[in-house]
Every structure is written in C-alpha cells, then in structure tokens.
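There is one chain below, alone, in structure tokens, taken in the form predicted on its own.
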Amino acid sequence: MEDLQALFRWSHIIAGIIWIGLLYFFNFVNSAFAPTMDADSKKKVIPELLPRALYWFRWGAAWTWVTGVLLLLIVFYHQQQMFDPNNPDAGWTTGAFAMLAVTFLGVFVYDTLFNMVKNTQVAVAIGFILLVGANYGFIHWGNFEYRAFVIHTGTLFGTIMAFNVWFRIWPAQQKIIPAIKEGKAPDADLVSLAGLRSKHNTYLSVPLIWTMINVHHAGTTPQNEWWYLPVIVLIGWGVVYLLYKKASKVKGF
C-alpha cells in the first residue's frame, strides 16, 4: 500500500501540473493574447493550437481526478483515517454517507445552480453558502476527522473542475474551434459557457491546492473548526482575482 500510495501521489502531481498549468495558460495568457489576433490569424492559429492544448488539458484533468480518488481510497478509507478514533459517534453513519454523497454528487448541484441562476454574482454567493453548509456538515454530521474533512472538500472542488473540463468546456470547444477554422462566428453562448467554467476552475484551483497541502500540516490549523476552510477559500479567491488583474496588464512587445 505504501508503494501504491507513492506511485499514485507521483502520478497525481504530474497530471495536476499538466492540467493546472494549461488552465493558467488559458486564463492568464491566452485570454489576453487571443483578442489581439485578426480573423485570418485566428483561422490559422486556433485550430492548430487549441486542439493540442486541450488534449493535454482534458487528459491531465482526468488522470488528476482518478489518481486523487485512488489516493483517497488508500489513505483515508483503506488505512481508516476518516474518523477520530476517540470520538464514539464517529464511523460510517448515515451522516457520514450523506457527506460522502455531497463530495461526489455536489457537482450536479453546482451545475444546476449556474445553469439556472444567470446572475453570476448571485450564483457565487449561493454556492459559497452551500459550501459553508457542507463544511459544517463534514465535521458535525459526518464526524470526519479534520484531515478527512479538508481533503473531501478538495475532492468536491476537483470533481467540479474535472466535470467542467469534460462535460462543459471540451464539448463547447469542439464546436467553437471548427467554426473559427471556417471563418464563422462561434456560438456566443458556447463561448460564454466555456469561458465561465474555465474561470470557475481557476478560482477553485487555488483553494484546492490548499486542501492538498493542509492535509500534511493540519497540526498548524484549528482542529474540528469547520469555519476555517471557508475563510481560506475566500482568501484563495482573492488571490485569483489579483492574478486576473495582473494578467490583463501584461503586454506583448
């Protein structure tokens, strides 16, 4: 199991670097570069560049998610690190299974929310309230041990991000890229959807990385305090906001 854990962790990091590196390229570099191209340049560059980039992007996402779930299975389920052994109420209770469902099925709540609520700011506010509720639930309904609570929040984020890549961004780009190649204006709704979900992934990625490292230094954080992680999420979103601001100011020669 230790050997498998090392192998999966290594694979997880490599795949994650490929995925998140390209995510940041799209959002902090390409988003500012693409509008500088004229129509002829777009017809030549985008059909050659994006399919290659999106190949590594989507498979990086897939392997990051798969290896992350495998690590979750080995470290927290197989090695029984989900619950505090000193808590008599902890274990695979109805509350624990409910919070496990939130981890892997919460993506459909997220997707429905942003499909139904067209005002992005309102949808984000509702989403954050739901996240706070989930964080409270991991500790007080699921009785998850602190490290398990943190990594399951990260798994929720990662599942949303991988879903966006495979079921929202990639299908949209499969229609956007051929339209550009043919010199046609792509469907504005598809462009908006792909851009918005990519932006969501960028905002989720920074808090997600925190959950990955916090698992290894959980002793420096308030144990069993569900409010701590939502504060970190807000800080992470602030960091991404500043990165977007900086990206808009970087110019070419």
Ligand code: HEM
Second form
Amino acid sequence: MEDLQALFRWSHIIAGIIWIGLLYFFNFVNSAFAPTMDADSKKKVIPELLPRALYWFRWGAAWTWVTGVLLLLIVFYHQQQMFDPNNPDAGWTTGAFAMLAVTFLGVFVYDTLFNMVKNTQVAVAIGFILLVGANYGFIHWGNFEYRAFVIHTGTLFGTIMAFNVWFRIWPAQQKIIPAIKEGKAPDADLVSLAGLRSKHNTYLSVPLIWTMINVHHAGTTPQNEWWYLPVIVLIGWGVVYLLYKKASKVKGF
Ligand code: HEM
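Same protein, different form: I have the form predicted on its own, so give me the form predicted in complex with the named molecule.
What follows is the whole complex; the chain from before opens it.
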C-alpha cells in the first residue's frame, strides 16, 4: 500500500502540474497575448496552438482527479484516516455519508448557482456562504478528522474545477476554435462561459493547493475550526487577484 501510495502521489502531482500550469498559461499569459493578434494571425495561431494546449489541459485535469480519488481511497477510506479514533461520535454515520455527497455532488450546486445568478458578486457571496456551511458540516456533522476535513474541501474544489474543464470549457472551445479558423465571430455566450469558468478555476486553484499540502502544517494551523479554511480561501483569492493584475501589465518586446 505504501508503494502504491507513492506511485499515485507522484502521478497525481505530475498530472496536477500539467493541468494547473496550462490553466495559468491561459489566464496569465494567453489572455494578455491573444488580443495583440490581428484577425489573420488569430486564424493561423489559435487553431494550431489551442487544441494542443487543451489536449494536455483536459487530460491533466482528468488524471489529477482520478489519481486524487485513488489517494482518497487508499489514504483515507482504506487506512481509516477519516476519523479521530478518540472521538466516540466519529465513524461512517449518516452525517459522514452526507458530507461525502456534499464533496462529490456540490459541483452541481455550484453549476446551478452560476447558471442562475448572473450577478457574479452575488453568486460568489452565496458560494462563499455555502463553503462556510460545508466546512462546518465536515467538522460537526461528518466528524471528519482534521486532515480529512481539509482534503475534502480540496476535493470539492478540484471536482468543480475538473467538471468546468470537461463540461463547460472544452465543449465551448470545440465550437469557438473552428469558428475562428473559418474567420467567423465565435458565439459570444460561449466565449464568456469558457472565460468565466476558467477564471473560477484559477481562483479555486490557489486555495486548493493549500488544502493539498496542508498535511505538513497540521501542527501550526487551527484544528477543527470551521472558519479557518474560508479565511485561507479569502487570502488565496487576494493572491489570485494580484496575479491577474500583474499579468495585465507584463508586456512583449
Ligand atoms: C482534482 C481533485 C483532487 C483530488 C480529489 C485530490 C486529492 C488528493 C489527496 C487525497 C491527496 C493526499 C493527501 C494526504 O495524504 O493527506 C493529495 C495530495 C496532493 N495533491 Fe491533490 N487532489 C486534487 C487536485 C490537485 C491539484 C489540482 C493539485 C495541483 C497540483 C494537487 C496537488 C497535490 C499535492 C502536491 C499533493 C501532495 C501532498 C503531500 O503529500 O504533501 N491536487 N491530493
């Protein structure tokens, strides 16, 4: 099991680097570069560059998710890292199963929320309140042990991000890129959907990476506090905001 865990962890991080590296290329490099091209260059460059980048992007996302779930299975569900053995209320209770459902099905609440509420600030505020509720639930209803509660918040984010890649961004790009190749204006709704979901993924990625590495800092972070990860999420969003600001100022020669 230890060897298998090392293998899954290694593959998980390689796939994660491919995925998130390309996400940052799209959001911090390409978003500033693409508007500098004239129509002819766009027709030539985009159909050659983007399908290649999107190939590694979407398969990176798929393998990160699959290897992440394999790690969940062997580190948490198989090795009983889920619950504190000294907590008499902890175990595979209805509350624990309900919080597993929140982890893997929360993506549909997110998708419905951002499809229905068109004001982004309102949708983000509702999403943040739901996140606080989920964190309270992981600790008090699921009785998840600290390491499990943090990684399940990361899994919730990662599942939303992988869903965005495969079911929102990639299907939109499959229509946008051929339109550009034919010299036509792509559907504005698809362009805005793909751009928005890619931006969501960028904002989710920085807090997600905290949850992935937090096992090493468990001793220095507040344990079993529902407010702690939402505070980290807010700090992460501030970091992403500054990265976007910097990206818009980096110039070509
Ligand atoms: C897509 C959904 C994801 C799931 C379900 C997932 C799940 C996991 C799990 C269960 C672990 C083991 C944690 C532990 O032993 O406490 C882990 C570790 C890790 N994950 Fe993810 N992960 C996901 C996405 C990502 C992404 C996008 C990255 C970014 C590169 C990432 C980077 C890492 C790293 C660096 C570790 C190693 C932590 C360590 O051993 O120090 N993960 N992940």
